[in-house]
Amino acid sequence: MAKKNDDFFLEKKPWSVVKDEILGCYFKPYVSKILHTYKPLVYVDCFAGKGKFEDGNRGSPLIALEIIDQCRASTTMQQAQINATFIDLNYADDLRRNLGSYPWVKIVSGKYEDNIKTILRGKENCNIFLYIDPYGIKALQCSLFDEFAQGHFNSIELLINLNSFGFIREACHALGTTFDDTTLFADLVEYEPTRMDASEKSISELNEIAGGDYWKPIIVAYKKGEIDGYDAEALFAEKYCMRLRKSYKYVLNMPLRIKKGQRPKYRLIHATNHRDGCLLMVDNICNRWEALQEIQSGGQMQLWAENFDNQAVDEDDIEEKTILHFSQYNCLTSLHDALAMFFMNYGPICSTGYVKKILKGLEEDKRLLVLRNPDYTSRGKKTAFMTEGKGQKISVRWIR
């Protein structure tokens, strides 16, 4: 096993905050729109830690039940049923006193991949979520994930936390070759780094993790020196995402980084099959983007506007990709459900409010036929929407 760092919880750091910020921002209006569905929320931090830093600083169960609490405050609902459970296998005690002022909630002392099939059994018809951010790669199952996606669950959505260059280093090592850029972990610090390998024991658990062998070629191009470490973790990022689209229809990809103009070290990859959770997630990820670049800069001032991935926002290129995506729709189709494809195809680029108002101006062009249901207000009032949702729909089709 890998030599755990002791002083991970001492302080934290700036991966943390920028992975905790993305969990805070999208689970709030979450658990807002999920109570909705008069279902019961079975929250799940797969991974908690001790709950809270030596330094005084709140980690993820302490924001997602501080949540929780302000969304029960705020609700019409009576009874809003939420269960939260945290796992972890070193912290339990320090969870139990970090949580003490939270005792309807679940603390499990073992293994994650040990304990989560026994806490979702029974859990039909409800909503589950999972916070899934491992101390190393080898507990991210690939298979577990797809045993989740068969349950029979009014709605799942998975945040996992994913160390893909930690992937592409151990990779390596099970193929025979080194990972060169070591200096790329220098500022990632690693509770429990996973160490494989050039054993056939190392290529069964890199699988598991991938949910396949697809990684192999990427490796074998960059030890051939055709890739760098950087393509072959983009490359290995795409792929891992399209496999999980086998079991889960919508799965964003967003690369972190924790200084300005730095390549991406991690990926956060939110996963569902529900659209809406999408759209959330991607809206999430705009609005909280500046709170994001103030993290990587220090506070320094921007001079352009940026989207997730440290890109300047190209107003051009957006309106030229939504009408290329748009225009595939030959027949009328839900707005949502194009919306959540467009953003599948290019990542969370923009807001949906931005895709959305160009559409209202192709539509004003007569390129794109938009449908309402009602399409008039009871005063009469043809009506304008572009949202769904509150017994309003929106079907499109490209004209031209």
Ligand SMILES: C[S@@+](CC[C@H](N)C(=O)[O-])C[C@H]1O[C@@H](n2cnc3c(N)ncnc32)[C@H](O)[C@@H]1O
Given for the second form:
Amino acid sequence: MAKKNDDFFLEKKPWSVVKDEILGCYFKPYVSKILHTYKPLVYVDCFAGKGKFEDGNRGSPLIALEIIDQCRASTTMQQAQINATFIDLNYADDLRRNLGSYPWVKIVSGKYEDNIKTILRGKENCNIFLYIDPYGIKALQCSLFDEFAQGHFNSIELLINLNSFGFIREACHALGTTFDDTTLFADLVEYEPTRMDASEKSISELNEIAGGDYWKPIIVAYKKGEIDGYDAEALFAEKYCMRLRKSYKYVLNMPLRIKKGQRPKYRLIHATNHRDGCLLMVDNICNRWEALQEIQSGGQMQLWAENFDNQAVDEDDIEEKTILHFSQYNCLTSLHDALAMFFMNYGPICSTGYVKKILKGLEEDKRLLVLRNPDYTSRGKKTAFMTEGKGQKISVRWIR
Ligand SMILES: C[S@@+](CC[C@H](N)C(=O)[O-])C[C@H]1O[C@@H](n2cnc3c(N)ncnc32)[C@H](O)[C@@H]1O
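I have the form predicted alone already, so could you send the form predicted together with this ligand?
What follows is the entire complex, opening with the chain shown before.
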């Protein structure tokens, strides 16, 4: 159901709580880690909103700024260089008011798509984090995401809130069919929904958003009744991530449900060229899953463990997938590289620690060769770590 724009900030709705939970919980370890690159961090909230909801809840800008404050306070580094920019087309004044205690931040009144290149100009040496949380899909030009990836930054990460159902609905309109599931769209409560029609202009706008026309066969299959609208959405989200992977090596797709057991309403997409950023997001999703379930289930008890996709966790299945994936590595490969590819193939189905535990078992059974550097501790004991970084390296190779 389309709503008036201003309503969005009256009270913070459950889906905003879930989104912010993921942003906040990822952003904290991200900032702590990224400061150790000794390169500046440039944080841009591209659709920042008002900063605060009318009910007093913090919006994404205040959540990010409080985390930056905490990280600054706890780092031992002399000068943590962090700059933060908040863009909003409608609420720059509210942002100035609500972020008044952060005089060092930059507030931009205008459109993300008109300002972002200027903001990123001259930041080649920096770590860039873009939080992209628009109402609709119109401003999500894929060509901009491609350009960012070419930007020669020290690193770049995008966290995108993709209204994939909104895309499918408009793609249906553009190809002369409809997907107007009233229950779904009543629950979705869209603000400023994008409206397309059966015209060439709409088709080229959708191509620009999707970064290609791969969405068309999906809608054609839906039109023919070969798949339903939910399959179409899931297929589109999968293909969208594959398209982003042309520019970003690691792309994770996290379905957001408003109520437990429901179909996803939105997708949060995390894109990075940094394998450790991808692994950090996997653990963030898995570790925060309980909190997210609390929000989704209104605090009801869970009888069994479920993963990010509300699927029951099947331990045998994860073990099978681990063996299938790691048995491909006939040459020595970095453990973290191989792990990140595991989650690219299967999604964030479990924590990195869970897969590492299975790998340890495979090492003990002499099915997986694990080479550690350093291989001995200073006291002459064989090392057994399973995490790379801070002077530790691990290579793995499948034996049998
Ligand atoms: C979903 S809200 C953002 C909510 C925010 N992330 C939070 O947690 O409080 C989207 C915001 O994008 C703004 N907006 C709409 N079109 C825009 C554009 N092209 N560029 C930048 N901001 C835009 C709207 O005014 C609105 O405040």
